[in-house]
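Okay, so here's just one chain, in structure tokens, the form predicted on its own.
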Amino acid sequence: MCQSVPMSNNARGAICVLGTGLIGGSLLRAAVASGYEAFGFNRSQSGVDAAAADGFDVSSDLVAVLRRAATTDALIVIAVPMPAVDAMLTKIAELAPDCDITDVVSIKGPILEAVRAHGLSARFVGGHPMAGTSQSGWAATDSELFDGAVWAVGVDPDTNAASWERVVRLAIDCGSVVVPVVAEEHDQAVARISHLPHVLAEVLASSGATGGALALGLAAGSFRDGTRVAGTAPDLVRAICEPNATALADVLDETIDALIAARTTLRENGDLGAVVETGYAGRTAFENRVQREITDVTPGKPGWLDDLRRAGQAGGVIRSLDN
């Protein structure tokens, strides 16, 4: 556990969630379940009505929501797709510039750049819960979505310690463990373990459908599991993957090279070559990974951000802020 001063639920302050789709809505549910004062904004009135029917405080009036955030010193959580982030930051800069800010968008570099461009970096801490389903919208939200999940939290240069602790505590209270990471390294990593799987699932699903009724009739567990995320709405997949185009393209190059090598050995020798062994080794490494708890870093002390970055690179996680 990182060393910190324990805080009560009341001392944590309010949570303002901008966007109540799957991730934002699930975060709103989880925060309320953990005892936070939490409220939110959603662009569509149907989403607002659905949340209200379940007893949650959500409005389609962004100005009123942000004014409330400013009044209550809320932690603002940006939970809209990347194309809508800039507009949100513009309104935050206008109406709630002194609030702590985090996000749950699947890339961090472009978010950090946009935050800096709007002059909001002093109290911003990037975030990315590694959780989700192929469903979307308020109907898919679940207060337990983040239980046991990994939540990436930024430790980029000049991160404010108090803001960082607030974001980490929210992630932990939602049931997650925290991995500290800088934006560039986060985006490179998720290109491999999140965005590439989306692309491969799309290709696999397309290949199965091209095989016609017989292929789909024979499809079973490996096809189902390998194509699960291809059931995500196409516009959402684009919003997740395309902003990370550079890192994703690099990983796709590696993947294509590996597939070409497998095709070559299959045609020439009748075997798949190294791809099966390296794939098995990779899966085994994933199953056997060790999440060492980070216990020796105090936020705000000299070198704390570099210490956390190195700990995250080594597979470390934060499970608690209280000693």
Given for the second form:
Number of protein chains: 2
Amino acid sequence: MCQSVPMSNNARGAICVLGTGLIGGSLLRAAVASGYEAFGFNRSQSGVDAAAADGFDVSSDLVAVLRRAATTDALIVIAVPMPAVDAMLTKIAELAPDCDITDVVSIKGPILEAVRAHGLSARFVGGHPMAGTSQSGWAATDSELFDGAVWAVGVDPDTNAASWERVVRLAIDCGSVVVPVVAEEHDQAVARISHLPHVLAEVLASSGATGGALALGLAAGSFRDGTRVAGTAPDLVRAICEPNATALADVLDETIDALIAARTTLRENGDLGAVVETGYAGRTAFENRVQREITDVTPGKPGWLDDLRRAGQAGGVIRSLDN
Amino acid sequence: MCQSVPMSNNARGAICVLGTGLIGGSLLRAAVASGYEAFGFNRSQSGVDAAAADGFDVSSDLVAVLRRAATTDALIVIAVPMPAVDAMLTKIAELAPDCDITDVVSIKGPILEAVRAHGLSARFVGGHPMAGTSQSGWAATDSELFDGAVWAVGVDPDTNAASWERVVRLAIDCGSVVVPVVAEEHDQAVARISHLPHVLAEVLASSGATGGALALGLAAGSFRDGTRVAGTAPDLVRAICEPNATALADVLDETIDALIAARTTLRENGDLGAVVETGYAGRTAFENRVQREITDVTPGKPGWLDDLRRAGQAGGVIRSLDN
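After the form predicted on its own, can we look at the form predicted together with a further copy of the same chain?
Expanding to the full complex; the earlier chain stays at the top.
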């Protein structure tokens, strides 16, 4: 079966966003700004009203929204927190089982499992735009949130080429570059660069507060930056980090070992040990990373998923599907 | 003995800055911008040349600079990294033993010990402006670096009132507010809000790099902010953190315990435990902290040092000596 389906830039199709909080709402704005027909669902009426007041087509009637998705052959974007994903999939399976589906949730393995459990994997392609702020809700949405961001898009085995191409075009149209990645490797990577920063910010903020008014009064840039994401609502932090428990616990093991080594040599010899140099090297590697462009992407070509997976592992990004 | 010495705003006196890197050089710029006669010493000729090219009076001849400090009754500001402090004190004791002295080094206990060992404590008042960037050297200096910053100033027992007033006026003239604090409490506080952020940034940057090009390619705002200070030169990180080994090791003990608790409950129950809420509360307390103004400051009045110490512990700041 050849899955390669040419798709012109103009035939964008409709977008149906389920959940119009910070990420979903910003995606709705960005899609509309790029010329998509885009509409959405939000659970809370206050969120619906806020979106409507800004001129966006959002409803709290999930059944109606999904029927419209089915009718318009929309790409459905699941943009609710992980704990609410299963209920969404149940309704999609019932009302819009033939639609393309993606998501913007911060972990990919558990999403993929849930999608498979609901029999929806044939047209599903996972996604994760690496963008956000510590704010949440419609009021924080921004059509430019994804401008210049990295957007992880799944290249898991058996991915449908046409669905994949549609998701990649949406990410690019929102201003992002695409990193192709399989679910497990995504989750291990984000444990390091997204979930560990959350946990470290929490322990740092706790430590500062333990020092009382004097410590918080002396705190400046390094504390401010190091604790920024601890300003995220606790429920949202849990929804982001806890579904990735296994990978995050493994990374915490490493981190605890590194801190114990630093603490021990600091107490015994008055020096912090190797972590100062490895940390500096890591930050330098981050600052100097290069987004090498992946070209000649041909969805559906034999071996395309493996090729893209390897290119993503090496730091490659897709900027366009048209070269 | 009454130590209260009235000093008009206009009688600023001279400032002698030893070490014109990021902090010392910025202080030289800020002092000159505020109308002080200010001059400095720098060890490297390239640093001297860079300062001279910008019109500043900096020399690599330490003996000549300290003789000038003695002649002009300058306030000497020690702005070299901790490992170089002892050599500076030796020269000050020899060439300018009657000058007022302060410093801008990131820890206060070891400085105070060294000052006492050199017999220079009678006119010494420790200082620590809570400002900086991950850059270093004259090229990074900025006359506005201290604008709106917090500047810790020592209120240790037996502090000379006139010397103290001179140091506080300098900090205020540079645009900062002053937090009065004794050396030990300063060092415990900065272990939490300055040195721990450095160590956590290093371990986070290391963990990201361990994830390779894929992890660094997916890294976004939370990783960028959480690792910012890991971009500081390793020698400077060591010079900042390692002299505070005992307090930092104690804080690392707490931090390791908190991470072990989070890791354990994450592995066993899939949840991060209490750290999410305590971290959020800590960050919220930081964002909502209030700098209550300490007024009616009368250096030399009976009990003034204890009064100021308590006011600083409660989050108070000095904005002016003239009310």
